[in-house]
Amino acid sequence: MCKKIYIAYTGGTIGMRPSDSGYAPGDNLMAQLSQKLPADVLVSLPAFELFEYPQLIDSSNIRPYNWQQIASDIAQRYHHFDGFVVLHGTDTMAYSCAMTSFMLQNLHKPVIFTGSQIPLCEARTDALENIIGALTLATDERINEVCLYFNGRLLRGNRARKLHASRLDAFDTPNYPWLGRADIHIALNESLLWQPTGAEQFQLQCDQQSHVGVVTLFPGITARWVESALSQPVNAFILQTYGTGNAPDSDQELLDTFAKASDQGKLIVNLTQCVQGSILQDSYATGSALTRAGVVGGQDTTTEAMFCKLHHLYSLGFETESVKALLSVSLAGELSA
């Protein structure tokens, strides 16, 4: 049986075209493909319908609305087609990757994110090879989950990171392994892929104002600073700790402002810094006061997993205790057991 995927360009690099102020988003990206690809290439790709947004952005302007759109577009559409693929800009790819796999849960088709970081009108460009591969995975009836390929690599999207600024191989999973790889032939780690649990599950509730907030720590950062980054108007803090999630334990005021923020209902998740690692938050001292002020570990979830699995949360109507202990369940495979 002939597969029909749908594409949903989003925007991004992909598709941008030189402006008087740099690269920007440029639209008919079926036209670029058809003066890039010739038409016996083009027929013998996996059949596809390709939707272009009205409103084409570039990956740094992301907002809640547009993780909203993207999911309710494909669960639109989700008995028409055989599989997905979203074109998006990489700069907030990651983001956007893990936000939808929180919004389309036990998906049976597969999702397969990619972009380029070169636009497709240069000679030179990555853009061909990432749309040829992310097409033919969206046909792969063992990827039931929200996936990214790049260069070559296929992640599980709420495990992918932006690791590069420049670099062709610019995304990673630092704390799993590649669900697959595309050389001559594709080879899938299929004992890796997420599998479903049962029926899809569609929760594309989307608040558009943000629940979450980043907090980093830095040396000689002050208890006054703190206070004032978690007097923001949001649920959730991120806080970017040190190695397996440490902090100052020498500065009480400090701890001591961690632990009113938490008394006051504000939930504080504990995420290392570092690329690669989980939090072991009661490893050392300097951990364990945390614990105390009220601080709960992340495990080894990236930033950007968390933030959205945070907001998606919250957007849902869950209260902090009920968003607490979720923390340690994998929703969609986004943390280690």
Second form
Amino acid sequence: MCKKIYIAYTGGTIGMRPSDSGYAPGDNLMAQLSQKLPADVLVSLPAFELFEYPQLIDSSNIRPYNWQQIASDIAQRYHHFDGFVVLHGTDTMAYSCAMTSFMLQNLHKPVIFTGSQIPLCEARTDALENIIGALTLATDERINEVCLYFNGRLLRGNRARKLHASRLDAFDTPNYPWLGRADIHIALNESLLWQPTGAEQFQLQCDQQSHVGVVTLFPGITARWVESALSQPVNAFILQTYGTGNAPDSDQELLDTFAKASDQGKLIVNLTQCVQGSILQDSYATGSALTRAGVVGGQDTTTEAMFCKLHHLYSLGFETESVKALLSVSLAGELSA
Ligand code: ASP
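Since the structure above is the form predicted on its own, I would like to see how the form predicted in complex with ligand ASP looks, so please show that one next.
Whole complex next, starting from this chain.
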């Protein structure tokens, strides 16, 4: 039976056009696509319906409202299409992939995010390959999760990170192997694909409040500086530490600041500043000092995925103790067991 794919065009470089102040979102993507693709190629693609969002954004403008919009859009059309493609700016695509993976759990259909580094209107665009690859993958019944497809790589969405600002292979999953590759043939690494364990479970609540902040350690950071960051009215902080989760244990005032915030009910989650690897908070005295201060390890979850997981759980109304317990539970494949 002929499959039908829904494409949501949210903005991003893919459809941008030059303006006096640099590239800016551009509308009528379908017209641009038709100009670039000969009619016989267009008809050879999986059948699709492209919906252009009324407010196209540069994804640097992403807000929880946009996540709500994307997830609800897919949920509403879930039973009418066989697969979904989301065209999105690359800057925050990793966040949006992670967020939708939590909002649309136990998917039984593919949701493939893609975009491009060079707009469709430019001669050297990478948009065509990315759109065609994503469309093709969105018809594959073996995929039951939110993925990111870019430059021939199929990646788990909530493991992905934008690791290069200008290369066409901008994305990777530093803590998880690629789910597949598109070369002459498309090959999936089937044993790595997410297997849904039950019926679809869509939790679309994504409130507009700020629930999560990020604090990055740097040499010479002071208790005063951290105190001012931790005084922000949010539920949880991601603390980006060194190596396996280490912080300056020679600064008791600094450690006391973390302890005070966690005593006051703020959740502080330890993630490494390293691109690859996991938190092992008690490997060094400089890490176990954080354990005593109430800081909890976030394992090998990316900052993008942890930010979204925390936002998701607090949006659903979970209390800090329950959120803490879920940090070590993989909700959608975002962490290694
Ligand atoms: N600033 C753009 C965006 O994220 C970059 C891109 O799409 O590649 O919307």
